[in-house]
Amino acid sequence: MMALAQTRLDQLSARIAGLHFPSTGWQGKARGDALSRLGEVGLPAARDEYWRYTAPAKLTAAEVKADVSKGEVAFDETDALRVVFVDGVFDAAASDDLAMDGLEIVRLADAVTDIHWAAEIYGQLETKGQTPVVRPLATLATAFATDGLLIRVTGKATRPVHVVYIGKSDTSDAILHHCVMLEKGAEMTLLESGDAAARFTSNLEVDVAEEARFHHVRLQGRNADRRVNTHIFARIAEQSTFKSFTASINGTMTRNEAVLDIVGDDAIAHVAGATVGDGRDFHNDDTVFITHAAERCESRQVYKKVLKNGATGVFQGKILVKPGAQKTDGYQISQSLLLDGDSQFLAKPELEIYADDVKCSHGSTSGAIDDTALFYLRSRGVPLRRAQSLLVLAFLAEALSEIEDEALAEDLRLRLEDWLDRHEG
């Protein structure tokens, strides 16, 4: 045990050796606390329960080298405020003016005063999200993030905020941390797209006040050599709504974690994803933990993965219903479509319920394309490859329907269809 602990600490020392530790202003305490916590647990290891299906080596190695030449930016037709990061560094020339009605945006790197509203959020939701499952790479992001966005939403934002990540250096190691605070009755949409760096680690902390609405849609793709570990931590108050959707295309190692804490009555929390991957180097992991701590709340976890040629997909999802969280409605579904006999889907769905008046369900399935449906389409003159693509898109449709904005959903659907066309056969 001592040897294992020392190995973790040695790996941590190597991982952070070249990182800059910003410790000035109001961020100093949160970053210092994170660094202390990180020193206590070290980096994740393959023996850890929540890393048993995903070897963390590509995310924890001291150095990284990856081809970043094939990144893809989405939502081109959407009227949004663009904020661009290149290899994790803010690009002012490529970004829009950060002023917009209904919200205030400040860069984390520029917020160096002793007092700032983000001190109520930065690292706080991440810290709470470490219980009962430790998430060391999220702690690392809190401690060492070089930049990010601090967004305070005071009303209904007039248009979405689109964070564009562009990777240029094959050895870039970007760490970003975003904080979003929605005041009572506020509403905003946050978009993310692009491949940020050779390796990308990020935190997104979202505090959704009473009657507020937060929408989050992102595309990860289509760089086949991508290494990504993202974390979402959200606190969802009374009568508020939180919805997040991720489309993940390609990538050698992608792990997306979402930790949602429903603390107010009559709140809604949805998290969903659609994933497509091809080849033995492809590994995609969605890990979700939703806590119900209030009455009459609704949560949904909807994840669909399409895998071929030895690709691997992972889903770990948990719904925790605390005592007193009566009338909870929790729904969880994780499904994979395996287009050959070499791919695999590893799932760990969990329910932990301490209230007696609830409606909770979970299901997880894996299978091939339905032969009857394929025969039906072929018998009506649809070419084989087209028929297969139509059935795959139909399989992904339930996840895509979680996106409220139809234009955004159609954008991602077309990109998924384009991937199917390029990878047919």
Partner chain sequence: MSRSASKGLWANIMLNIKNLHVKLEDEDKVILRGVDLTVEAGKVHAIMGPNGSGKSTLSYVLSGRDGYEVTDGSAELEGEELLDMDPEERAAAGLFLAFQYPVEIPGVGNMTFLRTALNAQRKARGEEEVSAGDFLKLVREKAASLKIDADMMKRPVNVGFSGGEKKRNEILQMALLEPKMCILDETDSGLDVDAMKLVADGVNALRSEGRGFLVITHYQRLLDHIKPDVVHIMANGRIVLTGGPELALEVEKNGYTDILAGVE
The other form holds:
Amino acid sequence: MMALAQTRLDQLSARIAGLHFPSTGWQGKARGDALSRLGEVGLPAARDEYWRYTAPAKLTAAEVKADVSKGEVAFDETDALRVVFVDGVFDAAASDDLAMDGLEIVRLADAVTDIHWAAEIYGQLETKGQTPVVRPLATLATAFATDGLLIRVTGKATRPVHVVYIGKSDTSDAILHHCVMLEKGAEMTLLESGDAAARFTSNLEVDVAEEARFHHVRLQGRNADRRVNTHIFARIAEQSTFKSFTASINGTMTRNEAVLDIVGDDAIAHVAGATVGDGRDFHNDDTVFITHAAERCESRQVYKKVLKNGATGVFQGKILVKPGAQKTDGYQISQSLLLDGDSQFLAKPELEIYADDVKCSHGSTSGAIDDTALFYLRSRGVPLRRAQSLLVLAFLAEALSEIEDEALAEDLRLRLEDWLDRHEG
Amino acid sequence: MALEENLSELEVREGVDRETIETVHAMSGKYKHGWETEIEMEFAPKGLNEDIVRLISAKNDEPEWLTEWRLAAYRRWVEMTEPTWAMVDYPEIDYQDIYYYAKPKSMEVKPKSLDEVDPKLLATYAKLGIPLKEQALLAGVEGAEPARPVAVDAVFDSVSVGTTFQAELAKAGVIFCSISEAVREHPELVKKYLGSVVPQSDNFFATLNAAVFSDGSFVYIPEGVKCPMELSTYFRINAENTGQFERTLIVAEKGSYVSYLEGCTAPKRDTNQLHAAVVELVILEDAEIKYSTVQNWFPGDENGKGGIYNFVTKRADCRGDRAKVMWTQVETGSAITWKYPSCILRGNESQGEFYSIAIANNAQQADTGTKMIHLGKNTRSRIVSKGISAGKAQNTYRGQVTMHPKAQNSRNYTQCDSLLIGDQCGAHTVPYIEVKNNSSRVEHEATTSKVDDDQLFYCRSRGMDEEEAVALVVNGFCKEVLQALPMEFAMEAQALVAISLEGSVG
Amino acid sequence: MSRSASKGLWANIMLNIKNLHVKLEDEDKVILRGVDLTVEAGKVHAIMGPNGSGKSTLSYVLSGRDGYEVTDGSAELEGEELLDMDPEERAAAGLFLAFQYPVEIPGVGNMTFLRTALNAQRKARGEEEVSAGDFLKLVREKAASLKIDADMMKRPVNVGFSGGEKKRNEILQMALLEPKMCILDETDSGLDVDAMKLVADGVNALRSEGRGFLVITHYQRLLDHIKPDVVHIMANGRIVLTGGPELALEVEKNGYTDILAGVE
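Could I have the structure of this protein in the form predicted in complex with its partner chain, to go alongside the form predicted on its own above?
Time for the whole complex; same chain goes first.
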């Protein structure tokens, strides 16, 4: 680990001060705690085992600059409550009215009361997610969030909440921190899209109570030099369902971490992702840590990456089954399709299991497009390019099929197809 | 579904015959090889410093270059720290509280023939279960002929005591001797290849070995020679607080072939013993080495007391085109196993295979696996790992597969299965997969599950007790690896699998 | 018995292979050593021969599979050189190969596959694409006659199909794509009698004046169901014997060894 430079610290602190967050109460305490924790662990360094395949420098650099003009907002066909953030700060004028049946939404900056449900979540799930591996960038986001949403879901939300990130400044360094609490039996779908900023760092803490259902679908769009670092921390209770899907297109550096704690029996946790990237400057890392601490739970990780022209894809996924977490069903697949000779795929799929009556498996493959399938398609008259993109989409299909809502899946599929059409040859 | 149907559908994996079960019954003791031969030992003083390194070198009559080589390693080692990344947990080792040199006193004057070997030593082999057919041969019984010839180089603590079949091997041009003898008789070969696969400062334990290795085996197969028999070394650790640091070097010249068997046992002890060996394989064009290990060193008692700490560096370098190596290991012993036999596939079309059974019972901890480093074009590798955890044991598969940009059109297939017996143990899988070209294909599959209740029930409904049933099912689980072993070893290994799991059920 | 191909007797030549020499691209292994063969529109030609005679290689080379190098000769479809074309161009030109081992493509739905293929070929020929509705009707109609059920159409291409289902799926593609020249590579392999009859009926229904067939088979039994006009015997990379349907019966009766001994 590497100490956080004083200049960066001052810069972040100054920005927070300017945003007038409560310095006392639960939020002030959580931020203060995070700051002192960050002081202890420092920032990730290139030699850290957890950063073996991804150099953290682009995510920890003091200054960033990127063209944020090509921001891609997805799910426009879906009727959703839109909440817009510009360069990481809530934009009331561009957002819908935050009132909706079945849930309450409060802006982080507005949550000033000392007694608030978020006190149990904000920075708390993140703290828990620091063992056994530290995730300093998540701690940084807790300490220095420029904004965020606190969403409490009390019933079945009638439509999805779509958080749209717009980037305006080419040096924007947005840090978001959202908390979602689903009460017993509640349901919601959270969508995220748009190129937020030159660098986008976010925490999403989700507390899923008994029998609740949380769906999360996001698109990280296509600016070539954007940087993204996200963490999801979820606590998943009895008979509840947590599903998260990420489509990641382009970007120079993307690291998405998901830390899922299954604490109640008979729960389900799925995370999946589809990644496409082109060029030597493309680096995409999915890092997942799923802990099974209850019986009869199911977890699935499905990650697919399509890489070309020297692009790099990384997958680190771990299933930890604690003693007593019997009848665990854990599945994990990570696959890459390398479209040319320069691209690379680096994977560390781990199982750590301390209960015997379990069924856990992982698979990982890497290779080129299947020549035989390609020839079969061409022999039926499908032109080479079209045949290739059909096979690439077929490769991504297993991941996309993890999205329950077909319209959302189709939206992302078309965007991936569009990327393939633009990037052929 | 009716139970009847369930049973009829049920397929108990074949793989163990009646014999295994009978063997399990026959070997009722907890650790068969837990005795100590009373042979006078000559020790170097405890602890490690440059003088000890010089002493070891002097005792072996080594040339100046080798003494310097050891000293250089020692100086590096002092600067190094013990690795902590493996999933094994043990009390700190006091490296100054270990004897780095011990040899049987009766060996001070080298025996001219096996007849002169201390009878107690020969009795040791008998107890060890070396009594394949070559025990008689080792004892020098006239007219004793093995059904299938195996040449044995037995290492008793730190010194090689005798080798058989020297004559026949010499006729084929094969050199099979202790490494200390090789240093004297074939210095040019040793100098050329020693440390060329596992460099002097490769890792903490290998560097320690480079400084203090006392003996081990040396094999040289000349160009085009198919070694006329399987070569075998049995390692034992005998004296208390004696580290065993053997070093093995096998060189297969162009177009040659050898199958090498390594068996290890160690008597019961109350204090843990350190073992840090190095094995280097050099494989040139069109040559092939098969290296099989059955390791059943003392695992410690039910509470983890005693037992060997086994930190081994094994590596094969496929230097020539079409070179082939196959590592097969059955790891049932030791308190701590830290071992990753690896393959560097440098030659085009070279091939590496790794077949492993690792069993950890009681308080054992095993962290073992392999590395397949693909450098040449059209290289192939295959990994089949079967891990079994029982009792309170922790068993980790750790592996790395790397396809370098230039390793075009290469393939790797990895199958890595873990079996858990009981809810107090752990099974872990830590693979690293690094693919840096797209004409290569890498496939990795891993599963973890408990021993199948339906299979156990089926066996028991046919009259087996639980322990027999487990032995049977586990042997079935391991079958693919057992089949990769040479015949003589396969039988022993099957029995060993069963013995290792004693007390794991019920 | 005519021992040479009956060139020129037929006005409408569909496939014309001349002196075709082929070796493996990566090895010095010659597989075809001068194949001459002419298939006329409206006719069914059969190629029989022992294993390793080069039959399947011929089908792969004609359809443009990688891994082979043509060292000499030509193969024309209606007077157009096939060997210069990409596989998809050959398909658009009207060549169809029914694979001995139809390829499984996980993730690509059978319907998507068929529609993409059909429209790609139509587009290449300057024809209008078929609408989704029309396509569905067309597929249903063709599928019914081959006893292909809706479930098979929903699944990914050939994934989880039985041997018979795979071969029926090949014939379905043939029926949809309406090629001019059909090559059937060991279509009978792995089929029981009922499945073979179903496939043969499908093929027979497609026989027409404007279409040529080349049926490659090891055994005579398929030819009981798909009656050939001409039978060729292939051995060691060449057509060594050509005759009528009676030649197939002779193979069945006496085996290849006897017949080939008679040739040499």
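Residue numbers count along the first chain shown, from 1. For the two forms, the rigid core is made up of the largest set of C-alpha atoms that agree within 1.5 Å on superposition. Just so it is clear, the structure is predicted and the values come from calculations on it, not from any experiment.
Once both forms are overlaid on the rigid core, the distance between the two CA positions of R15 between these two forms is 2 angstroms or more. The two forms line up on their rigid core, and T24 then has its Cα shifted by 3.4 Å between these two forms.
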